[in-house]
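Only one chain is shown below, in structure tokens, and it's the form predicted on its own.
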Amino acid sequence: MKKYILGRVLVAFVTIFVVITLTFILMRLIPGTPFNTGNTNMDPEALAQLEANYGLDQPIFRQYLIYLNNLLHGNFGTSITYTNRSVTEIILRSFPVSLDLGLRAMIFGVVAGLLLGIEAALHHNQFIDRFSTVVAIVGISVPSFVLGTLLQLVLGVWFSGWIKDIFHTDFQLFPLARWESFRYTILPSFVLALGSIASITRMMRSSMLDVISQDYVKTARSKGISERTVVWKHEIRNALLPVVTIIGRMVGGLCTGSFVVENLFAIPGLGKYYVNSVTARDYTLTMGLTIFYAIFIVSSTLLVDIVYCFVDPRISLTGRRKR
């Protein structure tokens, strides 16, 4: 188990050095410098003092050993764009609401996937199947940035103005952005989501089919065990070993926040500074939140492969299931 673990964390650790790698070199490969965006009205005196004051005027194989030696000691750099501010500072005042909303998203969508998943399998064929069905084409092929229009039209706009028509108050039970009270929350959670609900529904109805199927529920049936009991502890309970490994992966994704879902409901989390810095060219916010999202999400993925071998004993230390 310790020779598992080490090597799946010398994997992690490999990843993330080569996104930092990777997204240096892109960075760098652009035409132009943040300060240089094709304004030939810049004195180049001025030009240059910028440069040098932010080390692009170094070679650029010293560039990258410096950013290095400034990760190795926990400096993502200060911010291009934003004057006299640091990435770290940017992360920590950001981040806690991308990751509010992830949460929010994660546990909505896999409540409502497991459920309408369970459902789906235990009336195959049934209307609550075919609604699953369509519930999961619906959240794969529908753009975020589509539904999220389409929700604030309805529910922001005419929903909202039929209420203050019967009821004679401007009281907006979904507001159409910010990040405020609950009611704030409910349109961008929801729409974050049901990417989510659509994997775990599809998983899980598939996983569910096919333990139904099995010799050992058929068996657990043929003793007269209670329909509740194979139900929750034959059928479901080795359904969800599949499922677990999905919801483990959407973790690190939900809980850095959505680029298109954040900026569409005017959301201050890290995607509007993402968005931003590649906009301006902020060489070191757009390295530091790529590299914060490599490690955010690497780390989530690294701990459920760890989780998933104590769940399933069935995994060997290999990553294959023991026959």
Given for the second form:
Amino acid sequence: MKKYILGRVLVAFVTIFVVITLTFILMRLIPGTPFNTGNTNMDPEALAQLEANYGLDQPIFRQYLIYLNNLLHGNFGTSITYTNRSVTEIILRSFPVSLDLGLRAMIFGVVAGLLLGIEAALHHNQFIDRFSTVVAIVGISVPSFVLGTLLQLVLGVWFSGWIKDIFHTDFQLFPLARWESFRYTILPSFVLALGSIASITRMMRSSMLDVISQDYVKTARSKGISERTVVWKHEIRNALLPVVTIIGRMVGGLCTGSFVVENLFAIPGLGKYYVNSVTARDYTLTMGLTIFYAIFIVSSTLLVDIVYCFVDPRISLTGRRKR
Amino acid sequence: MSVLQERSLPGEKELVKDFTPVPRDLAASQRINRLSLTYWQGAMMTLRKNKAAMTGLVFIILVVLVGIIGPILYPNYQKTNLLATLQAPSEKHWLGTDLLGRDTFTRLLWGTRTSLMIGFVAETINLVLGILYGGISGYVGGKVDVIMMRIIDVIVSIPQMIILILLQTVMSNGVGTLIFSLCVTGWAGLARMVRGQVMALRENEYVFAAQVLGASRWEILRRHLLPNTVGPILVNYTMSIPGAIGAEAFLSYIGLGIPVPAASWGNMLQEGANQFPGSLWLFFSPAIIFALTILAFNLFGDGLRDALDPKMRK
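Show the same protein again, this time as the form predicted together with the partner chain rather than the form predicted on its own.
Below: every chain and molecule of the assembly, starting with the one above.
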């Protein structure tokens, strides 16, 4: 077990290091400096001053070392478009919003997915099973931005218009944008969660069906153990194991999803900053946030893997997670 | 029981005398009544009976045909007409026009070509890379395998969307960059799977027999190991194409993928969303065909996986 965990931690560190180096090299491959993109209007002395300010006058290797050192001290660099705002400050300010959104989506996704999956397997080939299949198929084939736009149209525009016609109020149950009270969070969390609901439902259903046909479940039933105990203690407990692995991989998907959802619903989270930094060519911000996301996703996957290792001791014995 | 009782009766010999053997029809007993099926024939039969999978396959073929033929029939996807912007669907413009008066139907045909091309080309490259890497790693084994797998561990841990976004930032946007960035890390999952399959298969006796008969390593890899891993590889390939198409749509939607004069499902979706909530046809025409295509690939992939799994066959 120790060896397995150590190996996983090592891989995680190497991954983060590779991402940092790759990001650094790629960003330096862009011709010119961020301040010198072909416009010659700038006073060369001011330009030199600016470059010195951002450490761009040093040799590349030294810049790399300085960057690594800064990262170790939690300094992700300074944004170019948002003058005088450090990347760390932006992360500290907007990451909590993203985390809030992500956690809501995750909790909703896990709970709904597990319930649907379990119910579907317990009532195999009945209505609820077909319903769960439809949910899974829709969740997999409809991307979040299509679903989000659709819900904005139906619930945000048509439904609100209808409410306004009948009750003569401007109250919106599902506001189209911003992130304020609870009702603002319903639509974005749901849209972000749908992908996770789909994959968890699918996985839980097949895992549960697998367990139900096992001999030990039949034995438990024939021993006269109550149906409730069989379902909870024998079926659900064992079926949950493989599903736990998915939760680790969900983090990456939720981050990707949050880029879209935050833009769609104008939520001031980190995903919005990330996408904007790319389109605004704010290289230092893109670089800092890329590394931040890499560290975040890699370490949360690692954490889930380690927890999983305690939950299911089999994997650390075989050394590799079976798929 | 009754036979035993009869045997113990005293008149046993007379009973034997009465017995006349039925003449054996050698030709009839040689006849095979049930069709003997190879693995692939059986799999194809199961697949053909799966309605959802076949519907998916038919839809995929249709969309591919549309992507190939459509742009030939309707070549003017860039033609703007500022006198007819944001028109609703009509006889002249089946799916209306966009902000610059371009015909949405024509752009949809071109978008289909772009998106499918990205999906198929990127995943085919990943397929080749993954098979080569996984095959070599699994077959050679030993230290080489350990090192190659550690590299895979690292590559798999790098979140793919980070690579996608980073490369779109650094390189010029377009189909080539997109395919390239999908291929940087996309092959790793498949390579790991192929390696696992090869590892399991090379323990088999027939591989040993081939070795004893003097077959070269390359020949064993090509003749024995790869054909037996084809099933799972095919399923993986089918299921990964919607992923690549989805990645294009995601990137174009946030403004990074295919730049605008060209058409792809992603940038059409983005354009449509910008006009939201007016001109809904701009959003829904690519959205529907996009969702249906992803659905078709998933249904077909599911069916293929069930058909190729002997445990699932009845």
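For clarity, every value in this text was computed on a predicted model and none was experimentally measured. Basically, rigid core = biggest C-alpha set you can superpose within 1.5 Å across the two forms. Residue numbers count along the first chain shown, from 1.
Here L65 counts as shifted, since its C-alpha moves by at least 2 Å between these two forms after the core is aligned.
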